[in-house]
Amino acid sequence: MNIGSVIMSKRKELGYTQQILADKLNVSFQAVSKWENGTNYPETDMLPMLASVLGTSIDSLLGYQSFVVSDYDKRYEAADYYWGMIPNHLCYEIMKLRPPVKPLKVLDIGCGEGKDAVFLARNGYLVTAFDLSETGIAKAKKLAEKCGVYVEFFKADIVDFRLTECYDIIFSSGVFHFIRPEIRKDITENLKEYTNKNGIHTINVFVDKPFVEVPPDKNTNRFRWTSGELFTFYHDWKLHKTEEIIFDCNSGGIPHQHCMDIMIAERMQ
């Protein structure tokens, strides 16, 4: 499909006339027609925002199907969970650093079937999370459902998705490696600049070492940190953790090794 019928199919996914999607994007719906029936194009600029909107990435717009999409589609076809249910060991650190004594607003990104993002829900935190993979997502309402907690779940890529709204904690696992290193500086200055004070950000990256062997999906979109990269994006917030491990893992069932840096970090100000 050309760009003008993904824009329409998802629009009407959503529920949303031309007139709701001109208002969201801060245009007129004249444009928004134009854009669906092929008379014109959305500007490059408008394209992050459009997908936000929309709840896909730049690449479902312009029609491409990403391979990193369909992997982790596969992945998570199972009827079990792929990444387990025991909650990220940073989910804990979280709730000692910001324990949940007054509403709190958690972004969870790159948040895969839902655990993590889940049992944050279950622990008073009010949750938002997104990830690329529809399949994951589906699981992931599936699993707040039978918790009985509500997650606002959406899909999106964190390469073209930015922050419109502030929040309390910013978490991610495991996802940063998907964002080139030409771009790095603008995402995490959004995730910044859309953080409230005091807030913090959990994150970790995996990170390039000669002497660990590259792990089996290297050729899939993936671009590891150097050693100490993320902690330098923080070097105004105070630092509450800078971690690197080496540690075994077994995902694609393929026996392999990975470096990660982990950080959590505060705004001040």
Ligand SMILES: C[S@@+](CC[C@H](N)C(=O)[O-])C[C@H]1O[C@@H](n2cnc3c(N)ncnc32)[C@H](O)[C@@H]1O
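Residue numbers count along the first chain shown, from 1. If you superpose the two forms and keep the largest set of C-alpha atoms that fall within 1.5 Å, you have the rigid core. Computed from a predicted model, the values in this text were never measured in an experiment. What changes on going to the form predicted in complex with the named molecule:
- With the core held fixed between the two forms, S52 has its Cα displaced by at least 2 Å.
- The Cα position of M8 differs by 2 Å or more between the two forms after fitting on the rigid core.
- In a rigid-core overlay of the protein, E43 has its C-alpha displaced by at least 2 Å between the two forms.
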Second form
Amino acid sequence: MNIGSVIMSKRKELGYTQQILADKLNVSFQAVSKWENGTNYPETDMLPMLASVLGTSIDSLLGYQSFVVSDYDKRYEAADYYWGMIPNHLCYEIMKLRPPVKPLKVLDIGCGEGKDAVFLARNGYLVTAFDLSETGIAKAKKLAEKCGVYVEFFKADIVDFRLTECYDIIFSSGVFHFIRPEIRKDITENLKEYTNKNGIHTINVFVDKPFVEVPPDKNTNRFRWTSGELFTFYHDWKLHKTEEIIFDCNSGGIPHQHCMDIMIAERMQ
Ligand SMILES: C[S@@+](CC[C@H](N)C(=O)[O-])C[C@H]1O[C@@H](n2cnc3c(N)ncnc32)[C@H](O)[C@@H]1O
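Right, the form predicted alone is done, so what does the form predicted in complex with the named molecule look like?
So here's everything in the complex, that chain up top.
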């Protein structure tokens, strides 16, 4: 698809007229019309704003599809829950920092089979969660049903996904290494922009360390971050936690180690 058709289809998905989109971008509706019928193209410096308003990525606007297919689908096919049922310890930190004494909206990015999303919903949060794996999402929905809670689960690719509504808490565990370096700023800026004041981001990410050997089962669609890189994206937020851990792993049957950065940051203004 060319950029004009992508703009038109995303605009229609959002229910915007050409005038509404034009107003949001501070351009004339004629400009939008020309983009859509292919007689003109948006300026390059307009693309980030255009992608954000249309709730998509620059890659998608330009017609690139994500080639990342979740290799977790296979692992999630088993009846057992691949990651078990014990909630991530960061869920308890969320509960300490932002107890659910009023309706708080949570987004779980890369929720897998939904154990953390369901745990947070059971504790009174209003949870939305997505993952690239359809099998994971199907299991997550079953888990929520079994536990008698509602979670808005859906399949999406973090590469394309852009927020257009605000959350109080954004949580993501073991997922950000699927984001290529060149789109990290775009993605984190969008997540930050759509976070309510005093909202928090609770994120961990695998990072590179020169003395920690590359895991034997390293996959090509993983892009480990530079140590400390995640924290730099949040220099303008209050950092409640910035921790780096090295832990043992036995995936692939060969003992090795991983290094992970863990962050809890709060939007102050
Ligand atoms: C290490 S697992 C973590 C799952 C879950 N957060 C947990 O801790 O149980 C990584 C998850 O990221 C998902 N994932 C991989 N690439 C993704 C992408 N591009 N967009 C969304 N999710 C993705 C995988 O399907 C998988 O469920």
